[in-house]
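Take a look at this one chain, the form predicted on its own, written out in structure tokens.
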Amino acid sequence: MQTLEKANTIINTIKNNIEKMGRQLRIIEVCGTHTVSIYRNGFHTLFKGYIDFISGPGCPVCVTHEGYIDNLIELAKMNYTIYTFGDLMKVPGKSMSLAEAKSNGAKIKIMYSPVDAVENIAEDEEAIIAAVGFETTVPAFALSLEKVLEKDLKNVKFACELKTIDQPLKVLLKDHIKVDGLILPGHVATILGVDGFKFVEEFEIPSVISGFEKYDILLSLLSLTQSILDNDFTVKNEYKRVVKKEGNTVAKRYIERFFERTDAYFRGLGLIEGGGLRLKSEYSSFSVQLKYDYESFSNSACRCADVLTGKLKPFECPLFEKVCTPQTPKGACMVSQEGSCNAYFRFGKWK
């Protein structure tokens, strides 16, 4: 009962803060896991009329170009074994998904971690590890490359489609969307720390690093609405049990040891300078060169790009629910468990 009373007090304070401003707030949650938590717990219904929650480009599967999928399928046709996270399996390519390619005989295996994949690759197997993700998962790929070097493996390469979070956020805030506040990704912040998000202050937009439980979200909204009310642009940290000011220094050293910045394509944002990570030149022999047309998309009716940049809600896409479902996804935002469209569909919040 005491916990419920405390939650109600926080909710009422959030609403009171917004009422003092006399308008509905536009708040973007950058991370897909936050999107899921917000809709699973009914916060966008609870704060209807108070907060317009907008999904951002923090779902790694969602921002990945379909050409990357096509590259992996072509490599599988060349007798490589592709190791990938399960999230990527149903993302549509131009002609098929990895799951469909696997059913057609392509050698595609789901990995639970790239380190485990390296341990399980056979000596006579030519393997390619699909390296997808933001800074949260990059250290795992660094560790797996370290393992490859230790074991002196010559039959393992990496297909890098790794992303950084700072550059796309800068592009989004500068050119694509106007918001009152940001809920920053707790997972990435465990690696980068509070310092890794200080750049947000330059845009004079209040922000908060949040955890993922319902009380994490409530406390973060309380902090954020107070910052908006006070015109306080300092990045706040409401995930202190995990996120430190300097982040995970060991993980950051691993990233710096093996990877360097490169340009990267983000669905909805285009090609972003310094938005990705590639293997450093001294490790380039372990990297697969990928080539695809950034401007080419096979399904122009899919509005995933507009969802990721806050231009529309998932239910406003003409494909949503009609032909695009988690069972038959037409776009990456419906495939991933962290995707906005998937979250809307599963929790029925558009109805």
Second form
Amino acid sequence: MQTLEKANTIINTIKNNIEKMGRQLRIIEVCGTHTVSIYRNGFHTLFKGYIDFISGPGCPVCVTHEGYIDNLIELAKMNYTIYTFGDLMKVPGKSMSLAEAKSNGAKIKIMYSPVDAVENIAEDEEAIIAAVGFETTVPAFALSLEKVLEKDLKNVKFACELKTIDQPLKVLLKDHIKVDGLILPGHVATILGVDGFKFVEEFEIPSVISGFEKYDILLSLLSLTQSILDNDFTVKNEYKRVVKKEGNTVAKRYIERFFERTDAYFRGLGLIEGGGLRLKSEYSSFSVQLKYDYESFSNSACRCADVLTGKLKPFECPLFEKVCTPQTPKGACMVSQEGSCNAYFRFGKWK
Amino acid sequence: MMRTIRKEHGNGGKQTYELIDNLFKPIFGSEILKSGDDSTVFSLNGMKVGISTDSFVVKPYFFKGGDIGKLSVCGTVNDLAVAGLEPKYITVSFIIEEGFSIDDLEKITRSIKRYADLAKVEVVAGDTKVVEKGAADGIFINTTGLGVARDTQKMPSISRIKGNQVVIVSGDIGRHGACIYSHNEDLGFEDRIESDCGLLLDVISELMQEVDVAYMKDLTRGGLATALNEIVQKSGFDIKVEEEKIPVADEVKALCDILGLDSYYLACEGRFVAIVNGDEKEKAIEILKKYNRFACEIGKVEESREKRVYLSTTFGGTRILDMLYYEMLPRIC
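Having seen the form predicted on its own, could you now give me the structure of the form predicted in complex with its partner chain?
Full assembly next; the chain just shown is listed first.
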């Protein structure tokens, strides 16, 4: 009960801070897990009229484009077994998702960790690991490649579609979006550290690294509204129990050992220079060559790009809830459970 | 594009209901079927009787707190019980994959007998089919149960739901689903999460004797959220539940955190929600607590009729608690 009273005090302080500014704040949560936590815990109704939450590009599933899915399905047709995280299963390719391909007989297996996947791949199986995710997930793929090297496995390859968080965020803040503050992704910051987000200060927008529990988010909003009041652009860390200044140096070394920067196509945002990671040339024999036709991407009626850049609310998209639902997602933000449209749809923000 | 069945058509959520409503019901055309609960209650020679059928495809077949045999009796018997029926007879049909262990089949069969005896139902018919290796996954069991009304004057019915009634849950939620996930994912939770798989006959019998229950529904696939959504769809009323009050065991919460699952959607196999008038809630909760100390009021039926389930969050926000849309799958981060 005492905790709830403390929470109420924090809520009132946040509202008071915003009242002092005399207007509704636009705050972007970069990470999809934050999006879900905000909606799941009803912060969107709790701070209605005070904060307009905008969902950013930090959900790896949402920014994976259909060309990658099409590539994986083609590979499955060539008798490779595809190992993927579960939440990639629903992402629509041009004609079908991995889930649909699987129900039609394609060999697609769900993995919980790429390291486990490598442990369980049979000797007679030609396996491809779908490497998708931001810096949080990249070390796990590095570790799994290390295991492949140790075991001298010739039947395991990686389809790399890994993303970095800094470049898309820079593009977003520079060209696309006007916000009062940023909630920065706690998971990625675990790896990159507070230092990894120092670049945000150049844009002169207050920001805070936040955990994902409801109390984490409350404390982060308190910190963020205080920074906005004070015009303080220093990146704050409200996830100190996990995030260090320098990040996880071991994990960073693993990333540097196996991966290098490359351009990457973000569903909804387009091609971003240096926005991705690929295997270094000395490991290229473990990398699957993927073929993309960027021009043909994206449903023309889908307004995901506008949703990701805060220009449009999900329910303002002509496809939302009509033809685009969690069961039949047409665009990036409806695909993942951590996508903005998906969260609106499930938790009822449009109410 | 060819329409094909996907896994989510069978998860008890939105797509399962769409398949039933859009394909099965129109083709079968039965008026009784259209009223559609897990048990169908009808009059036969002046007697109120009810029938329910269910198939069980769980893997692993043996899990902490039960096995597929126990589950196949409890599932059907509980469906009858929440409809206000006293189960009398049950049929058991097996589809078995070639190569299945006869010792395991014997264990499962003994478990069926044990729980049929506890439920005081007699196994009166059955069927056995063996299919080629690869044509099934081990063993599938179907049970069909027949029951008679406990008290024809006090039959729970969706039509008896009205505004301001109280929603009570009979215990902590999500144990069965969490138990099965923990066995299948080998995360070291196997010894910690026990399924709630069990018979609800005694608790429902006592509850119905002491309290006039408007409606009951057991929580199975799709969990609490899906059951409540089914109730609002059929009754037309809204339900508002409070996050703080919904009981979830710590170990279930921990597993949900690790795998990115939502406990409101995890299957239960020994829990139900009861809807009662406000003046009866204390008596109802007192009875339910004798069987499970976590039984409690979780919310209310609202006068509004948008057919929505709302969840009040800890800090006073509100969100929609919708039906299960797709298979819950582990996420990337």
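Throughout, rigid core stands for the largest set of C-alpha atoms superposing within 1.5 Å between the two forms. Residue numbers count along the first chain shown, from 1. These numbers were taken from a predicted model, which means no experiment stands behind them.
Peer 1: By the 2 angstroms cut-off, has the C-alpha of Asp306 moved between these two forms once the rigid core is superposed?
Peer 2: The answer is yes; the displacement is at least 2 Å.
Peer 1: Superposing on the rigid core, is the CA of Val335 displaced by 2 Å or more between these two forms?
Peer 2: Where the cores coincide, Val335 still shows a C-alpha shift between these two forms that is 2 Å or more.
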